[in-house]
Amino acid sequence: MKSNETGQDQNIEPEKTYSRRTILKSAGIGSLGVIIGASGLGGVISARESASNSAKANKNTIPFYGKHQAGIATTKPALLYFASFDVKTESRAELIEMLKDWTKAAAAMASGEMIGGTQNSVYLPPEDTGEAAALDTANLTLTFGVGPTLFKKNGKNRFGIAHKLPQELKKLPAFSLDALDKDWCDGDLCVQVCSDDAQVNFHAIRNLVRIARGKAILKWSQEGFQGKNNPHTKNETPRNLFGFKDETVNLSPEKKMDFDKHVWVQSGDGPNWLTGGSYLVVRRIQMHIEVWDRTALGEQEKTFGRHRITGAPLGKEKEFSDLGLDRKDEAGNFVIPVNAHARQAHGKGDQPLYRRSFSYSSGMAANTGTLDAGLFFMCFQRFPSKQFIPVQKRLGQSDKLNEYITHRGSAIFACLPGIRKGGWIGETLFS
């Protein structure tokens, strides 16, 4: 069995279920408009599909087993759909039931197949919701993580597992400026969906959402996207919604000693159980296009500390030069402000973090008529007490960012080692 750099199994065969291809090949290809009523598949599908097609599935697909899970280290696609859940069920085998069905549900989705295999009969629901019939696989990716109060929840033990809940895996503290709403916090349980179809991720989700009804609901979501030509095409940092470019300074998947050093939890870290997963930190995070709008170019890259088209350090020219932060002008001024941005953010750059974030935009703030938009901020690291809470802390006390942003959500998840093939989530946990 071979892996690649992102610890994703190469030699894994798809299970044998119902594939996107196989659907239009029997109902032949190059028809439009395929009704597979009979199938119990459910829904129209279209068929647009080709042999060239079928190729490009298979290039765009990410295997779901793996020494690590797919979406940390794997490459990010163009979109996101993360969702937070809520357990509802107390019991443990119920729980354990759905991470099961989860599974077995997640690997057929990125694998392009369908959910629930061969199923005929016309008078059951289909298992799979069909939206995503015929669809590339689209590079799609499912990471789960769970988080503290999965463990324990106004004093209660819950599932027997209070005794494995890491010392890193805490609520996170309150940080200056923060203006956090409830309805975008905290969660027993996330997803991370990617993939560069809007439809392959909602497809997912929903999926995910129907099978765990009546043992977890979902708590709140959030949809978030970046440039679609950065991902694949270019090996160019996305910029943000204010128009800079955002994760410059990033650790890099290609350097293995770099991620499990600072990213991927290690044997002895703590409960073993988590060996090979990783913490997530998530902040939904509000710009104030409107006020950003109205300042001076000038203005914008001091509070960056960064020139807006290159991305390079205010006095550079190239996006990834050092960014010198002893240098002063001729009046003895920090080329780069005391409060810029990405001073703050680097300290003395002993808190590495891999970020991973997405822009937003959820329409129109109701309670001001300003755009709702900004930037879903989630970050993979081995330690959030070393790492992302002393940077937090530091950028909430004198980031100049802070005039023009303001903190809706936070959440903190460990999210789960990678699943063997015949494994399932959470079975290192449960086990």
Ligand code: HEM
Given for the second form:
2 protein chains.
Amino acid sequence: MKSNETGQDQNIEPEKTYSRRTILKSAGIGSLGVIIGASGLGGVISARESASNSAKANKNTIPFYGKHQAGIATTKPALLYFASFDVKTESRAELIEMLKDWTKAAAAMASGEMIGGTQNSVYLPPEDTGEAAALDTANLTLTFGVGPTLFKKNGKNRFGIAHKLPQELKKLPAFSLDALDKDWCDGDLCVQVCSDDAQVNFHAIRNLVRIARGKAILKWSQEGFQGKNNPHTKNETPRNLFGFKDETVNLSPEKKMDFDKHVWVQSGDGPNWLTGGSYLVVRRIQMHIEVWDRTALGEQEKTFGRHRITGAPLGKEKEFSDLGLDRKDEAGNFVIPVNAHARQAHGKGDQPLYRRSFSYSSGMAANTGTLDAGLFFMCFQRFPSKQFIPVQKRLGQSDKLNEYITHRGSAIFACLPGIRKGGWIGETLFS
Amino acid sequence: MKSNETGQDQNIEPEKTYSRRTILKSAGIGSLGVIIGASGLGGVISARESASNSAKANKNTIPFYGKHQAGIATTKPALLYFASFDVKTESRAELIEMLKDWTKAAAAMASGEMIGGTQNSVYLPPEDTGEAAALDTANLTLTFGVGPTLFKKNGKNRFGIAHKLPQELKKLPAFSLDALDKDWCDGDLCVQVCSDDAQVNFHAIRNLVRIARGKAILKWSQEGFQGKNNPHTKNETPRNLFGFKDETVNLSPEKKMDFDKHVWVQSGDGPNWLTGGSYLVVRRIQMHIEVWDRTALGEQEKTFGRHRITGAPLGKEKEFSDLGLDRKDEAGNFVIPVNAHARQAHGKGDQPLYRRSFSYSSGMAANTGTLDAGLFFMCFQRFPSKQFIPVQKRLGQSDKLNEYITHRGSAIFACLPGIRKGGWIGETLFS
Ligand code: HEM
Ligand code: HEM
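Starting from the form predicted alone shown above, please give the structure in the form predicted in complex with the ligand.
Now the full complex is given, and it begins with the chain already shown.
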């Protein structure tokens, strides 16, 4: 579903800026300016003013401003670029300045504009790095979150916000079978960038890293993807790298009541700055492709408790049929085995998650000739303590899938509420 | 341009197989079979037979068979997955068997079929790993090449083909400023997978790795991308990560005479098994994003010898205008500086290359908080000794761009001629 159905602000009056698409039309004039500059005779590019409004013209644009941040209830596009940052400055003012600069850049990018417009002096580095010029916005969303360490690190109240730390925002407990590598864990800030174009994603992260320079640095990052583009099966549930449909049973943004109950933080849940936001748990889960690929289909299906082709619960025909956890076969065994992933993840059905994950592939696992690939698991929720944590406790102990996966990375962030027009990322937290 | 304009065989009579798209329609029946299997009562999925022909139905399919391999003269799609393999078996027969299995799988994937069809026993691992089921073929191409070490390694004639090694297929010489890391160099075999869907690409590489098991292993791999999707600027030259249009001056597959002269190996050039093939040089070139991003626009433009916005040669207005290398400014200096990349790469204009590169981004450079990103440079040619090698010799010595880039990986492969219907990858080499 598109964001306009889920509380994003549709009444946007974009500033008078240059769209990435119109910049090219005015290039004939623009280049004259450049020439003068480049040959040492002048300073500023005289690019033709353009009042074009790409945000309105462009249907692949998801509003940046709104009640909730985009990138949560908005449709999952093909590609993810997730980045975790460590804040290096000790100055609250500098951090706020950076967040304000990020806001401006993010709003521009999300509406397909060049950061800082196109008026570049030849004597200065261009404000926008340029590689997304002429590209579609490709449903770009940027979603910002804050980690527990932004509030307090080594006992230190870093930016005067320690008293605002929500109870729910704490480092996740260690789970059974965790094999975490600190290179894929934690972070003071996170940005989830999603779009249908890898270059648009790269451009977004790269420009945020650049703006952060001297104030925050990239701690770790992960790109991800989902298969998406068959026009004949548009509503097909995407498959994970084990070949099974994934996110069949999931909270749906189309059910606003569910989202208010289980995804969006509500007023009174904790400190008010987070109302309208959501807790994001990310787990970088390696999937042992080679082991799985040597496993018989029947075993694979028992592992998930579902059929591979249809995605239906074992013994059923339709993907969206109820799991039917009580069903037994003639020998008296559960049709969906006790340790099947679907059964263990379902539990009593009272810990619903909104999963919004992407597959990842990161070349080779070191020197093994095998692929380092898996699931970049992401879920949003109102109460980690009542949703992700108890589910993962159960999975860590009893999930048959554990024979085929290893959790390598982990982090939790509070994704901020939506940004109002004229506001900035973190405004509710720092004001 | 589409492959049908460039010698790919259009008269394909696809076998009677299951298309990835129709498999889902027959899933109602299929799943009954699965159920029986999974509960231990039966063996084989009774998926409904389907005579559907997805290769014809699907317009995003590029023919696998033809005079030349697809993926060279065919339009560059959004995403690349490149893989280099080391052959581990010492048996010529096993190597040939693997190449034949690769051929079958590649032909199936390129036409959107499941590898091995959909008749899977629950007692066996499925032949196709399944994650591309229901996905479009997304213009998938698979292009296979052989490296010099396949012929001879440590003085050993490994597979009885040492006498077939072309003179032109040798490890590239060391160039000035090379900083190669062996983890990104060489290989006995390569596969270049291109498509518009990351999951389709992953599926292709993963299934080839799987089929190779016990015979060859992944040596290294690299994913790449180009920005692509603005419907308003379809013919816009894509930009590299420095924000400049790249591949403006390039051999064009639309000019068949140029391709015969400079890209396709011709009969008589060397051993005949390569006629219709092409030499591929790959260079993994890191681009120092952070340094570039602090450089003034004027300097950036002088580095390439072109304007950023338009892509026009310095002092000119149109992207496709002649470089005009003789032009001088009032002070008597060349308008396009002596060390500008365009000038140095152009030389006397008699070493034309067909470049078909992708940008890459591979997370963070180790522990620096900076991005490991750059250009996965690929070029095809008839004579490396007269094309890539002299150009790179010049660039290594005199290119101003060297201040901003580092060559980290290097390899050369002979991309095989096209595969005839009923033939197999490497047939001309091993017969
Ligand atoms: C690589 C790791 C994982 C894979 C491949 C995976 C795959 C799947 C698959 C195929 C299903 C069944 C289809 C569906 O309903 O979506 C499923 C269901 C589910 N998974 Fe996972 N999953 C993984 C990890 C996790 C983790 C870490 C959690 C949360 C802690 C989780 C929570 C769930 C939930 C809540 C369901 C729905 C259960 C229900 O029917 O109520 N999964 N998963
Ligand atoms: C990260 C490295 C590189 C970058 C960013 C880069 C970028 C560019 C750009 C922006 C142009 C001008 C526009 C165009 O005509 O396409 C260009 C031209 C060219 N480059 Fe590169 N390039 C790189 C490496 C190389 C290498 C390694 C070679 C070959 C050894 C090469 C060969 C060429 C050629 C032949 C031209 C066209 C020159 C002419 O006008 O005839 N480039 N490159």
